[in-house]
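Presented as structure tokens, the chain that follows is alone, the form predicted alone.
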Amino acid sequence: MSSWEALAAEIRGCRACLELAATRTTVVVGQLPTQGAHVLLVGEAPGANEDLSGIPFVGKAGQLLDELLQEVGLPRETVAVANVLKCRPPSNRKPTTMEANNCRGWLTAQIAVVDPALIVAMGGTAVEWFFGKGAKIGELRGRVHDKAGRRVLATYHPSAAIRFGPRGMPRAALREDLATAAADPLVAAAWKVSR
């Protein structure tokens, strides 16, 4: 198995989606907190200021989602964050099907890597990566399941919580499923292991 720093050197250079590299900045690897992770967060793709920073969710929908991570005893540095997409896709639209694809071998291995306790999918893209094509978020929220051997919680993106104001659904949902992630019993043993 390779480690995060060898992984990212090879997602880096990575040219399957053409367009996507012409137009990227940069790639955003993700990122892994120094005393590994018990949680990995995985979104959709990087937006205009993760493209320029390098730094996956470090706009508006970031900002949003480290208070609300904060909130529910699970800050930022704790957990691992990555992207379905690693490049950002032209005026931020919805990430294809075939760069779906073409980055699926990449995420598979950041997930061999952190190999975490729980994973948590925010956001359409997200969720679909893991559950199929047409799942819906609502119907699959607010339990863990378990898909190829791995446990995961699907949820709204942060940007769904933006969209819909800070008494909207979809942000009560995400902190919701936020907090479900941080009292997870294998995140909390996981936790007791490694201090």
Second form
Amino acid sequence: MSSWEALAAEIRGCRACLELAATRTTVVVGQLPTQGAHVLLVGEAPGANEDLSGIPFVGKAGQLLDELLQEVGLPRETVAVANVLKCRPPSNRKPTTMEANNCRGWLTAQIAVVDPALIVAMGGTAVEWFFGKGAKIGELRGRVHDKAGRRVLATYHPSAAIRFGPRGMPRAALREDLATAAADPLVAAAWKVSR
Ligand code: URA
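Condition change, the form predicted alone to the form predicted together with ligand URA:
Up next: the whole complex, starting with the chain shown before.
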């Protein structure tokens, strides 16, 4: 069994958050393509569609994400995807600080297993996970940051892009940041070595 699968099995057994363990349908561990990945996208938490399917970003936000990834030349099949929380918060409420802390070790372990050349943190919850409470996407986005030895891009969540519409700033910024990830020289270098 790969270390991703071994870790996934452990994550699926997690009951650290009593409410989430009682209300979830599935534990949405994340996705790692079989050939590996050099970009890891990090979102907030599964929604209703993800909770039912067990797959991250398959609802409306996921459809927009897939579209933008395709447009910038970074197809979904080439990236790893994970969330700060692996279980759906009831009614899609925001994860609590305690839930994010309970789940922190899982994402930390996933980052170690994937060992991506670049991480893209999408939305406030993921951005705060990497940059700390109060971190502002508007101030951080547009360049790669070094966070504890990991290269991290901060950007808007696809659901913000939906909320502000096709001509809104978050969609344009998200697309631009995904294009930056697609063109990242260290990602390209990692593919050369691993092929
Ligand atoms: N929103 C997220 O942050 N993650 C998902 O997997 C789906 C929607």
